[in-house]
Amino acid sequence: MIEIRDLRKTFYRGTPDEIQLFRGFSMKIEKGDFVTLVGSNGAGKSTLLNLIAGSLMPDSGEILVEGRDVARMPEHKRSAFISRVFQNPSLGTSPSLTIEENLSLALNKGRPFGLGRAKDRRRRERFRERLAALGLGLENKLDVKVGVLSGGQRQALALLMATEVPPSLLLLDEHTAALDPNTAGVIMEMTRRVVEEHRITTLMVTHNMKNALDYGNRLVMLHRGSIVVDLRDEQKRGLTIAQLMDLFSRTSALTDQMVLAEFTQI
């Protein structure tokens, strides 16, 4: 489904602050995988999502989505088959438009825009049904502007919009980090339900180790732009946070030694 080959990305090239984050990074994601991506600050988690989505361009390497290399494709073209939900709830919705208008835009994703009815009875009922499943009372607020909603309501709407037309790949960039614990729990359960319902291949960045263990069928941990832990299914199930952190400490130390040896040779 997704294959990343020999990805390289350097920041501040030619300056004293030069950082070579990805040095030949490779990764495969199978169709239907729900991958939780964790790691310390600066490990490359959000940068990886930016490279996949097209917000950043790699120095070299390939990013294959269903066999098509999108590494040089503009971000707006990738958005036809890659959806993303950000940490900031305001980034995934238009605050000046109503809930119905936001969902209408999402439903039209990948299609040409033209003159036509802004509101449709059947479409309105579809929106009501999907919103009612959230349990947030939004099905009765279709004509309310999104800017007056709470952060949790907006994030729920953003997730709904990102999957209104099921994408080939869903990117979740710490999409519950800005929410209170109760609301974050609601959004995570909604995430599980939506991903399973549509069998969407998903890559979720999170700093919450419990969420990383509880959700998805695969856990990948990055350190200095390298994969240091990669666990699937049975390996992941039953693992405690303490065991995961111990595993990270041991594997990241080996990565640090390898990076140091590389710079020593240079």
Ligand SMILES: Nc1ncnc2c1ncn2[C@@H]1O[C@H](COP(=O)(O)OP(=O)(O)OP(=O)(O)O)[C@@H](O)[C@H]1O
Given for the second form:
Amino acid sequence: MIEIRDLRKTFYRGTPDEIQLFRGFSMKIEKGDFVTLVGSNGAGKSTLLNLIAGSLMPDSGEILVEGRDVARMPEHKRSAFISRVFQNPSLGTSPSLTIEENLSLALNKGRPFGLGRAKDRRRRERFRERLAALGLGLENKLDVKVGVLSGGQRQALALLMATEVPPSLLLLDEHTAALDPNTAGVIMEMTRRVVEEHRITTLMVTHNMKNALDYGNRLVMLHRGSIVVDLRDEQKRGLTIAQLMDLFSRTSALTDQMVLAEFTQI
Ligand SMILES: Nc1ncnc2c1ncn2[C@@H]1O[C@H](COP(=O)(O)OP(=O)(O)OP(=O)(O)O)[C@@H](O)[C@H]1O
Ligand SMILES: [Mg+2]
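Structure of the form predicted in complex with the ligand, given the form predicted alone:
Starting with the chain above, the whole complex follows.
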């Protein structure tokens, strides 16, 4: 289970540009939940993921991952159990390394290197199988440098790497936004498969309202650093795109004072 308690983060404190983004933000994510996170530009979605992953430190607050407060743990340590896939396909993989080398790095995450030859062969077979399941022809390209792959192929690989060792939490930040519609569909289905297969607790940011509704068991809308909509299971399943769009436009009218008042759900 993931629990965020009373998180605070202000940018440019004490200057005219000060942005008090998170002002006592709290959220619980149950183990195995697949949460889709929506909200307008600047709502704080990526910042929330940055704070959880450790690429940003909060001013105060706790981030409990399976009972352990990781809020001040360095990012590289958190990466042993928090995986992330970004919008930009070049961020999740190393371009100068081959597919096999990239996957090996992901597999060895948090563990020492040095596997025997027999293990090497078995590992190669396993990589081949996982790649073949994508249907992108990558299983025959284990020795190809990742830098020459298309954005969609790289994103597929990034997702494989992020889940090679199933993490306690998978963070996806608009991970299909830079892909053509077909490839985005392939990556979304792969996401569903891998998340379901390992029951990975997942937080996925998207601007695609259909994806926000079609995937996951819970939908959260963020506005000015606060949760303004939080729907799960039947409530989420009953929601239409038109209703979600309506919630979106009503949300955009909410001021800081309104989201901070008792008014946490619209
Ligand atoms: N490292 C930073 N330094 C200063 N300001 C930041 C930093 N990171 C985020 N912000 C500010 O925090 C606010 C929230 O940004 P964030 O990127 O989290 O929004 P978002 O919800 O991900 O938006 P988008 O949908 O455009 O990706 C913005 O006003 C942004 O300028
Ligand atoms: Mg963002």
